[in-house]
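One chain follows as structure tokens, the form predicted on its own.
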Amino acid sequence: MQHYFNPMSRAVTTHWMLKELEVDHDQITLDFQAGDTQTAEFRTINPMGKVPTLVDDGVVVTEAAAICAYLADKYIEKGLAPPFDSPQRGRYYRYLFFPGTTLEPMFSAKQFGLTDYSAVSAGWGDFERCMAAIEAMTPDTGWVLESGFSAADVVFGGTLDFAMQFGWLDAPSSKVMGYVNRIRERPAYQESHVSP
């Protein structure tokens, strides 16, 4: 298994996931400045020229949430995904995919000063709706699933952590701050992240 990585990218999330699972893999660090992600060889693996990218016995998986979901299911016995027939699967998928489809586009729109669009038509809505969703979805205690810590926390919690580090969350609530602090206390998080 090869994990294409750069420590200043979303590949930190998948690196953290691999640490949580304690999975042996080859970590291949690509240098953005040297153009490593734009070579013909790498673009054959991932035409987007982006990391993270995971290659597992010829299977290529891109996008941080998809990689985390793939790994959690591949190593289902490690308990980072609900069983396949669990009713928790719906909640689990929501938390896995909400950050990439809604939060990240909204943070990007806000960062680029985009305001002239229909919040009803745009898939991510607007900043106020995203903040209300974050507040509603963040657990008061523990993790997003009743069964315990999962890949959903890696993706959702990791996105909130990232947003806080880059100042994209204006004055996070004590509930959000408490959840992110629980995330940061995990040994695998600490092994895979530079201290915030």
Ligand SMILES: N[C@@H](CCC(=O)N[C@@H](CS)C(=O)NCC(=O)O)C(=O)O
Given for the second form:
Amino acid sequence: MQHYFNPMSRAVTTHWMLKELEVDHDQITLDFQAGDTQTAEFRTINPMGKVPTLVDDGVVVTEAAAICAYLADKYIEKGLAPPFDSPQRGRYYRYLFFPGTTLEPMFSAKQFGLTDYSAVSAGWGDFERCMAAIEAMTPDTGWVLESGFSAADVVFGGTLDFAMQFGWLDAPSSKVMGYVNRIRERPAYQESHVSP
Ligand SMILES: N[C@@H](CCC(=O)N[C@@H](CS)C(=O)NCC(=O)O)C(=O)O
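Next, report the structure of the form predicted together with this ligand; the form predicted on its own has already been given.
After this comes the whole thing, all chains and molecules, with the earlier chain placed first.
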């Protein structure tokens, strides 16, 4: 299994997931400044020329959330995904998809000062709605699923943590901060993140 990576990127989240699962893999670090992500060879693997990218016995998986979901299902016996027939799958999928489809574009819009758009048409709504959704969706205690820590926490919690580190989420509530602090205490998180 090859994991295309950069230590200052969203690939830290998938590296954390690999650590949570204790999966052996080849870590291939791509240098953005050197243009490693934009070579013809790499863009044959991932046409977006982005990390993280996972290649598992010829199967290419791109998008951080998809990689986390793929790994959680592949190693389902390790307990980081609910059983395939569990009703918890509904909540699990919400937390896997929400960050990439909604929070990420919202944080980018905020970062780049984009205000001239319709919050009704834009899939991410606006900053206020997203912040309210983060507040409502963040667990008071423990993890996203009652059954315990899962890939949903890696993706949802990892996105909140990433956003805080980059200054996109600068005034978290005590509930959100408490959840992210629980995330940061995990040994696999600490092994995969240089500094929170
Ligand atoms: N939607 C992608 C985003 C991946 C992404 O934007 N990766 C950035 C670093 S965080 C990257 O590879 N940039 C290098 C480039 O665009 O050349 C995901 O969730 O995996």
